[in-house]
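Starting off, we have a lone chain in the form predicted alone, written out as structure tokens.
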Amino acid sequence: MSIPYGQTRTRIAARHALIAPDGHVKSIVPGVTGAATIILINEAIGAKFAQVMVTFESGGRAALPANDVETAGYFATGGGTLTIGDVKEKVAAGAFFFAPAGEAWSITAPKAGTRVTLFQKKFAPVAGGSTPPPIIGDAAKIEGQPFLGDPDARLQVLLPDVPAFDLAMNIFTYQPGATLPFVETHVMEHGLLMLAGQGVYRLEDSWYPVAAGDVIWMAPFCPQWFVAMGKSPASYLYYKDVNRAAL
């Protein structure tokens, strides 16, 4: 999408943001080499998680140490070798993973152009609760379920919705004209990446045209709504925090 000089589609508000690809700036992140790394969302914007996009060159790698940060990731393109602790698999586009806090993880031998979105947060354990296990999966094998009974709005739940997990990562796919059934207002914070198609996203009292490649941050209790537009389905990947007490 062509943007006139001196203009951008990016909008940063106090409790939401639309981050368009036209303004991306690379960052150097320890543990990631041979890659363009874009920090899209983190605490500097007011979030309690980070959303990072990594695009690998041939020979690039990511190797992150064991610490108190957990990571959920999605391979939008390409593929490589994914290792989480003692679990190691070759993966391709559409693969997703979860690396729990306390486990080192890495991506090695990626195909040139491999693009991975990462959602990271500090794990919030529950007293007496279990630790979530490492997960490597394929989104193509996760059947989309009609959202609140609407077959034109389907939700793929990628990670187990059980108390051990304090985050969720899902893919939402809409047929043209399909919408969220109502304006949602909830305690969960969101990070979102448009994967395909286009539409209009309402964030608080602002309305934004969005397309593949756009990123959205929604603070807790930010009113939100989406409608898919155009001639092809629209889909997005999103993060939210879940399964923890109100206080």
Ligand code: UGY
Given for the second form:
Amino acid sequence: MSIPYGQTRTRIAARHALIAPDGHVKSIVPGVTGAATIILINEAIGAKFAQVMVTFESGGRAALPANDVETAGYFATGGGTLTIGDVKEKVAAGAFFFAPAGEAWSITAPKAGTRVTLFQKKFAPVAGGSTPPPIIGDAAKIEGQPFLGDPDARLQVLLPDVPAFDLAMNIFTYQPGATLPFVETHVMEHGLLMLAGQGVYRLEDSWYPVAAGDVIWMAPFCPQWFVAMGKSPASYLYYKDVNRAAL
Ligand code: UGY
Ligand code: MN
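Would you mind giving the form predicted in complex with the named molecule, to go alongside the form predicted alone above?
So here's everything in the complex, that chain up top.
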């Protein structure tokens, strides 16, 4: 669908944002070469994490150093070689990974057009707590569970939901007509990428038509609700900060 001249569906509000693909502008990011890198969400918008989309050319690579930042990633298309510390695997579309703070990681030999979404945050250690391990997995092998009892709204929890992890990365898939069961308002922040289908997202007091490729930022306490619409299931990948003390 072509966008009328001088218009966009993108909306940047104080406590939420809808970022439509027509407005993307590339950034040069140290460690990433041979790729189009779009910083979609970060501290500049008011978030406490970053959401970055990297689309590789053949011969591209991403090699990020060990520091206090942890990264969760998802391969929407393509594939390549993923290395986290001394763990190395060939991965394909649907692969996900977690690179803990303190581990260098890289994506090398990507197929041309490989698109990876990265969620990054500074790890919040807990005194006496353990540190999360590196993870490489395949979303196709993670069964979607009915969300609050609804078999038409299924949640795949990609990373272990244990106290060592201070972030979650999930995939939510809705049959047409399925909804979030109520308007959620919670302390956790979200970054979201629509992977497939379409629907309407409520963010605070605005309702937005959304479709595959759209990105959403929800600040803490942003009231949120979704209904899937159209003739095929809608699904989205999302980030959430979890498992840490209130103060
Ligand atoms: O995990 C969540 O908070 C999820 N139910 N939120 C959302 O899909 N907007
Ligand atoms: Mn939520």
